[in-house]
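A lone chain, given as structure tokens: the form predicted alone.
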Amino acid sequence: MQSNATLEYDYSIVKLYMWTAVIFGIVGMTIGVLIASQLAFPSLNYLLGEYGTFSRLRPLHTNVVIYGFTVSGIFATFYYVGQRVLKVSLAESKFLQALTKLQFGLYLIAATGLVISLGMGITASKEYAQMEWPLDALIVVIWVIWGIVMFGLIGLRREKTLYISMWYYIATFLGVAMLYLFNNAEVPTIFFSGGLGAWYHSVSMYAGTNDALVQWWWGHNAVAFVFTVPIIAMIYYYLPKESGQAVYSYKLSLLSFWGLMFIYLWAGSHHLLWSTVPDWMQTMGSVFSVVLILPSWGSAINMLLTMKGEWNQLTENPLIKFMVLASTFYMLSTLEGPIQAVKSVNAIAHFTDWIPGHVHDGVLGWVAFMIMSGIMHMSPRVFKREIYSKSLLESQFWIQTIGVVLYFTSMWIAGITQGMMWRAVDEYGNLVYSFIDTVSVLHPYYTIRAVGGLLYLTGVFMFAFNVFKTATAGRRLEQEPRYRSPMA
């Protein structure tokens, strides 16, 4: 048996979700600062005509961020991961070899097409499920491979015992999977129509309340299998082994499992108070909302309780830093969620721009932030070189760490404000303020958020120079970089 000193992990897809993850995060989030400075200077609206406009753009930002950055960031990083953790190495199977470069491909086939239709206006019109049929099935292909690779490795492991990261990746698999073939299931028009619009439309299986049911159950648990749950598989990993220090708490991090896996599930509703929905359903997403602060916070606490007694490594090392502000923004998302799901609190906070701002202080401060210091970490282990500049990587936190700061509390000051004025009645019960007066107290709220997105893009810019120089002129490295404390 070889030891984990000497086994040669296969890194050629990692490297290659790696480069799609940078790509895609510099496109989506350019798409994403334009948007937000449309709506501070609506003119920006008619730079490229129809294809420019806001309505146009926003959903290819929010499919660019979610499919393209996050979900190379979630390849990239298990099969990175999952070879160590189960001491395999893809190359012993030149079976799940093949399959990953399949995988590849189709991804790029299904990011194209994702972003060509966007372009063109062809949607499905559901929020994070706006892509057509064709796509859809598609994706279901990359995904069964991607599952028959994750299971190919786990039964050639070499290690016994599964580490808490592969349970998160495992749970990935199996939600995303669940959830997108209930959601998408829909009737290509194909069948009952000509012309070529049928072979590109569809007709969802659902209608009315029931059609947002499932839409919710799907939207909020996105949210959950792709935002949180690889996430957390990733930091559960990168942390300890770039820290040196040992999970905190194993038995805590399987009950936070467990409690996010039998709760994240029900508390889609609360996208939906104040609807149609049966008011017990809406209230049992309240509830199973302000519950998964529980679990949530266990895991989060879990990894700052990991950097005890070793706080002085954020002195030392940004990517430590990174990971660290990463999870106290996870717990202040996942608090500020909660609270936005009580109703009292909804009937205010719903359709404002509060929304935007809890979830960017999430995306942005969790999920962007633990991605990039995950890749940052694999660099010098994959291209076998020296991170190129630490002090880049520190300057890119601070610029980074403003923007969220900015883009968030703009939005809550506009979100509460708007939440309040939409409310405000006189003695006689009429609107205090007409739509356009709430419109025009905004706009230094807006240009605010447009800055801080244009600091956070700044900052992502610093670091795809930064993988690139040191996939390119870092100094070589013999070996791999040596950890704190000695670990697997």
The other form holds:
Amino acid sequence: MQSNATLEYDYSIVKLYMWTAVIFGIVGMTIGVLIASQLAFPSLNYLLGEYGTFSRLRPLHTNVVIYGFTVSGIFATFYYVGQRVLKVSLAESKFLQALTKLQFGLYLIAATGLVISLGMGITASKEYAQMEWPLDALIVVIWVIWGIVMFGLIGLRREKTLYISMWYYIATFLGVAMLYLFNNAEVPTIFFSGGLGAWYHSVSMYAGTNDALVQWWWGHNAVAFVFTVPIIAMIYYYLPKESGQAVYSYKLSLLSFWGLMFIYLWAGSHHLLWSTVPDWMQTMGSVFSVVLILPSWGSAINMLLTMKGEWNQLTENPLIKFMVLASTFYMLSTLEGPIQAVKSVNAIAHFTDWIPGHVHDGVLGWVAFMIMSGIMHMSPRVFKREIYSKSLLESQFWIQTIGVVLYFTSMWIAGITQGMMWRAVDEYGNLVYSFIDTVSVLHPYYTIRAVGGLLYLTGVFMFAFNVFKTATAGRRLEQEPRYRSPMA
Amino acid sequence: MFHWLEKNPFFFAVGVFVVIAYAGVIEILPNFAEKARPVKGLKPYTVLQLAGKEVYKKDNCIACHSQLIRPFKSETDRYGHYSLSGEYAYDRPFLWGSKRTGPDLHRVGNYRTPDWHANHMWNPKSVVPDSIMPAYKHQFTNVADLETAYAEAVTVKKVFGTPYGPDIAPGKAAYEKELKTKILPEALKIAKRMKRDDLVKMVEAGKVPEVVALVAYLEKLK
Ligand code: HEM
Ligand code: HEM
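Write the structure block of the form predicted in complex with its partner chain for the protein whose form predicted alone appears above.
First the chain shown before, then all remaining chains and molecules of the complex.
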């Protein structure tokens, strides 16, 4: 990574997506704290009438944090990292530049449509694919535009070898495209019924068990290509950049990349263990899930070893703290996931709170930490100002870390407690607990989770304030910082 | 090793695509060759039940309830026979869920009654004092979208060959006829079993409350 002093990069689109990431982060996680509190204190279900129940808000939470916060983060970092590692500025092609603006406009429309339709209860009801067909079509257009810009930039590039991050962005583009098209295949009812009923309504192309298979082939790989692959793209750029260290091993990067690509897609059926899906597929899902530890830890260890000999930076630079902890949380959730994918463990874990526990040590500790550190690293460079407050960043780190730990430890205990109670039998083989017993027992854990979530959300507000102040009131920088981000 | 690939984005992308598509070809496609076969005697959902399924989707019961009984004694003791693939043959989309904040519902029609549901949807704590489920009072006044449910029945019949009779046909006239002869009478029966006069009155006036459709759907889950 040489200095980029000669080229003037165009960051206008980067800034737009940075702001949407911040805003959707706040909205999505505020809803997260609300639904977490509703499980502990059900009377909170009635704040917004029909629109405020846990069940209506839950998909709003998942969709806003995934398609709002995370996808904004992916686009923001791609437009920044892409220009820099390919050594080409968006300003060099008016066409590509215009496309990015068009994409942003469509993205805002899709996001608004998503929030309104889910709020009204218009949903295809498949997890992480709730949008009805008109929005699905819009998403396809947005994605295609992204592909054109990505390969357009690649076509214009000055640096011939694609940097590691680019591999992962290309894979994100292709993986989501393929899976999204298959999973959202649906038949709009208005065209076949002689114009009856709601125009946006559709039925799935697949039925029952087949539908489940396609859905979790997608669902699992939404995790792969939204929560993992592009996030690895980020850490491969920002950690070496921020620390001034070269990536530890290029060979290990190659091995983990191709390993991850090959193995990930097989593992989807671990969401359907003990279901009516054919047994051999379930076993394949289990086995490949366990093998998945190798490429996952490969990337994570590669990142940690990148810090070799420079561990003192961990105490000096809060951004390094965020990123090192992120790769550690990545290791945690990619160890936990395969454990849950073992059939005998899944028999207890599935359907319980251990699953949201697993989800959130990944998304809070890994995904959101990386997106926030990426944005923080970019801020001084795109706004040409010093980061507003180092101590704020430092406190954010500790508050959020405590938040994540409270979240996943309470859910581990809750999940395993519940899983064991569901199956507990007395000496004659009769069930010991009625279902409601297994709900009441969770109250303390739900409360702890809500507190953890609130701490994390507090950190998000501190982060948003810090970015905002950096953009408007940070000390101006003469020169672009080379490695470590300057902070006051 | 692969240094050539990293300089040739086109072949790189093709390589990635092949590697990720491979698993789908081997693992997912074979099951599609074998079309979902209904278990013997399985009837497609009536239009009223389809409308109820839409309410189930709209208020997103799937956030907390599964419809998949796994083959363990602890589950079959609690919920009934374990689920069979053929029972889902008409489920588009499938509604298995991934989280049991509340109990499984795949056979709830076996052990709850319409009037129990009426009390429960109005105020869960009245029948299960410790329940953390929200009350869904708006379902008692919102009117179910029967026309869209009918459109769905027509679509699955035409596109996927779901075995509905000749009465399920495109167009407004066919819908109006079905509404009068089948849907409303079926709804009235359910409403009466729910033992609430306001619901019966609404159905008699030709408007089916969401909760009546929902209960028709829950009754079908056996
Ligand atoms: C303040 C932070 C957050 C809180 C308090 C929170 C809370 C929650 C709660 C209460 C649920 C429902 C769990 C259940 O049904 O039992 C949930 C689900 C979920 N959340 Fe969050 N969340 C937060 C942040 C995030 C972030 C940042 C992401 C992703 C980037 C995320 C992704 C998800 C996903 C994917 C699910 C569905 C999990 C599943 O189906 O098992 N959450 N969250
Ligand atoms: C080696 C890597 C991983 C494996 C093998 C794995 C495995 C699993 C398993 C077995 C489940 C539970 C399925 C169930 O019983 O319902 C699950 C759920 C989930 N995991 Fe992972 N996991 C891995 C990494 C991750 C990471 C890094 C993230 C996010 C950052 C993540 C996000 C999720 C989500 C969102 C779900 C919930 C799906 C739902 O029910 O809605 N996983 N994973």
